[in-house]
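Shown here is one chain on its own, the form predicted on its own, set out as structure tokens.
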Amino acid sequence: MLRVLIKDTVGKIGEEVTLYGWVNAVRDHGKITFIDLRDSSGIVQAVDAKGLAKVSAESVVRIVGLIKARPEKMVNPNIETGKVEIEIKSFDVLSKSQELPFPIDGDGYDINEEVRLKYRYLDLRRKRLNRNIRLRSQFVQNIRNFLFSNNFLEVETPLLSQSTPEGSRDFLVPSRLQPGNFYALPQSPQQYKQLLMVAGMERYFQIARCMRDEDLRADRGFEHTQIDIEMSFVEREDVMNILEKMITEVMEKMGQKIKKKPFPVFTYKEAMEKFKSDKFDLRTEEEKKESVKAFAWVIDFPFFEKDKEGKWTFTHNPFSNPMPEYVSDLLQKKNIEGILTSQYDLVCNGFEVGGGSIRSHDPQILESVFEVMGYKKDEIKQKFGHMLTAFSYGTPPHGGCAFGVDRLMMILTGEQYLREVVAFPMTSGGRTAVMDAPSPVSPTQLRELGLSLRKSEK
């Protein structure tokens, strides 16, 4: 007999079916036992009047039973299958569960973070987390559907690449075949997606995994997922318009209320004067209670700022184009503090959820950016020569954006911590869930990589 999902039992009254799942709860009333059976589609009540079901909660079982309509007074309006129940004909325990290390019937907020992440596979059985992960999948699917319907091409880019300055520390991977040399894990697919524009792909996207070795926060981890997008033959407003359409369509499809459409637009200067921040929250207290989503654009950012050492660095992205009226200043290396970039950020409810820009496609402009930052000609050639060469073969004007899936999901679900919307997040101390990493490796592995360890200097 083929398996039937629990959600489909409501349409099969009078039929004998085979169900598989987890024992959500057991209620023993002496001569009769009630079992709440759970699978990925829902929960249904099963009734055992023959003494077959000797089982502990969270065990995996198979039930063959007759689907019957519940008496009207026994209908449970709190579950989708509340009008039916299963009369158990046969019952098999496929995998017995021992007592769980923590309860999974509550929200779990009061349970120690490291314990929850050690047994993350159990934590994910929790209704709240299970819902969050499913919403995340639905969100990404809706994004994909929108982009495919607008002629975007999904392209995967490499995870092993060259270390380049993109704003955060790289995670480095030693090469076994090239001893003493290293790959870097991508902070973003920035350079590759621009190279795809050179390649004539015109409209690209990727649900990209990105790694940044930066300090951890409630809304930031070593790993994150971003919706990475790039388009050819566009200006700033073209990109902002299609991205706004995408976010609006997807959010409303998922039942979210948006405060204002089209999204308000603030210059960086206006935002700082009005909100003292470029990541602001436009909602009223009442709108916060109603989980309204208040999106807004921020534009006209300064291109450069001074770092701790007093040197010029980029505020967002070295591959951005300056606004047209500042191209001459950049090429002449003057008025550096006054140059504005074509960057645009999308903020929502006090978070930056996306950012992008019109990119430089002129090798002279890109080279000037790095010269302002203090790079010598040979350094620029070493780290970015591939981009400068590519731009010499006919490069279309292009621009794009990246949206942080994790932050958007925090906003969509109302969660305060990134770990609540990621299947296997890291602890606040940077350790992996379930598996014990980072951890030592064998001397043999180190020898193969040509590496040796020494005590750190304090």
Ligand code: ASP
Second form
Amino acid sequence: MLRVLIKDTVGKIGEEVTLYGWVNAVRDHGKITFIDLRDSSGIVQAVDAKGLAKVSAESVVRIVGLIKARPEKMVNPNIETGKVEIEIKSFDVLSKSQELPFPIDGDGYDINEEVRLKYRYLDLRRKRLNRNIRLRSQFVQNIRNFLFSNNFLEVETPLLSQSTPEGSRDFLVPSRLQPGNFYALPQSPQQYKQLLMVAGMERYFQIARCMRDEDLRADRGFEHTQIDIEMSFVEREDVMNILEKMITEVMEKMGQKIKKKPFPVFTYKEAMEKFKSDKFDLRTEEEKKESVKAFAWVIDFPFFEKDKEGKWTFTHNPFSNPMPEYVSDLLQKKNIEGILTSQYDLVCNGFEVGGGSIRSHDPQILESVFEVMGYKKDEIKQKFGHMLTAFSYGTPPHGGCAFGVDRLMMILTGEQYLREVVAFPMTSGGRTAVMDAPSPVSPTQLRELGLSLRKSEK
Ligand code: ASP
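Would you generate the structure of this protein in the form predicted together with the named molecule, following the form predicted on its own above?
Now the complete complex, all chains and molecules, led by this one.
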């Protein structure tokens, strides 16, 4: 007999059905035992009057039973199937569960992080996390639907690539075929997406994994997922408009209330004067209680700032174009501190949720950016020669952005920690959930890679 989903039992009163799922709870009342059966669609009560259901909680079972309407006063308004119950005809334990290492019926916030992540597959059975992961899937689906219906192409870009200057430390992967050489995992698909514009794709997106070897925080892990977008033949306002439409449509579709439409726009200078921060929260106390989402744009950032050693570095993205009125300053390398970039950041409720820019598609401008940062001509050629060459073959003006999925999901669900919206997050110490990484590798593997390990100098 084909499986019936628990949520569909309500419409099948009087039928005999086969249900599969986990034993959510067992209540033994002597002559009669109640089993709450759970699957991905819901929970239903099953009644065993024949002593068939001898089972521990969280075991996986198959129940064949008759769906009966509950008498009026026995209806349970707390569950969607509360008007019915299943009279068990046959009962099979398909996989017995031992006692769980922690309870999964509460919200789980008070359980030790290491234990939760060691048994993440059990932690994910918890209602709150199950819901967060499902919401994440719906969110990404809505984003994809929006982008496909606006003529964007989804294109994958390499994970094994070259080190790039995104501003963070790279994760490196040793090459077996070329010992002593390394790939870098992408900090973002920035250069590839620009090359796709040179290739004539015109509208690109990717739900892209990005890796940065940075210190971990509540809202930042080694890996993150971003909605990565690039468009040809656009100006700054064109990109901001379509992104705003995407965020508004998807957020509202998911039942979110947006404070102000169109999103307010602040220059970086205004934001710093008004809020002393470029990641500000526009909500009133009342709106915070109502989980209103207050989006706003920040534009006109300085292109460059001094680093710790007093050298010029980019504030956001070296591949950005300056605002048109500063192009000649950049080419002449004067008024460096006054040059504004075409960067736009989207903030929501005190967090930066995304950002992007119009790119320089003129090799001379890109070269000047790197020169301001102290790169020598041959160094620029070696590191970015491929971009300069590509830009010499007919490059459309283009721009794009990236939105952080993890950060947006934290805002959407009201969670404080990244680990609550990611299926298999790392511990705060940088160890993987469930599996034990990083871990040592065998001497043979090291030999194949041409690597040898030095004793730590601690
Ligand atoms: N590549 C940038 C980032 O990852 C976003 C962009 O400008 O498209 O932050």
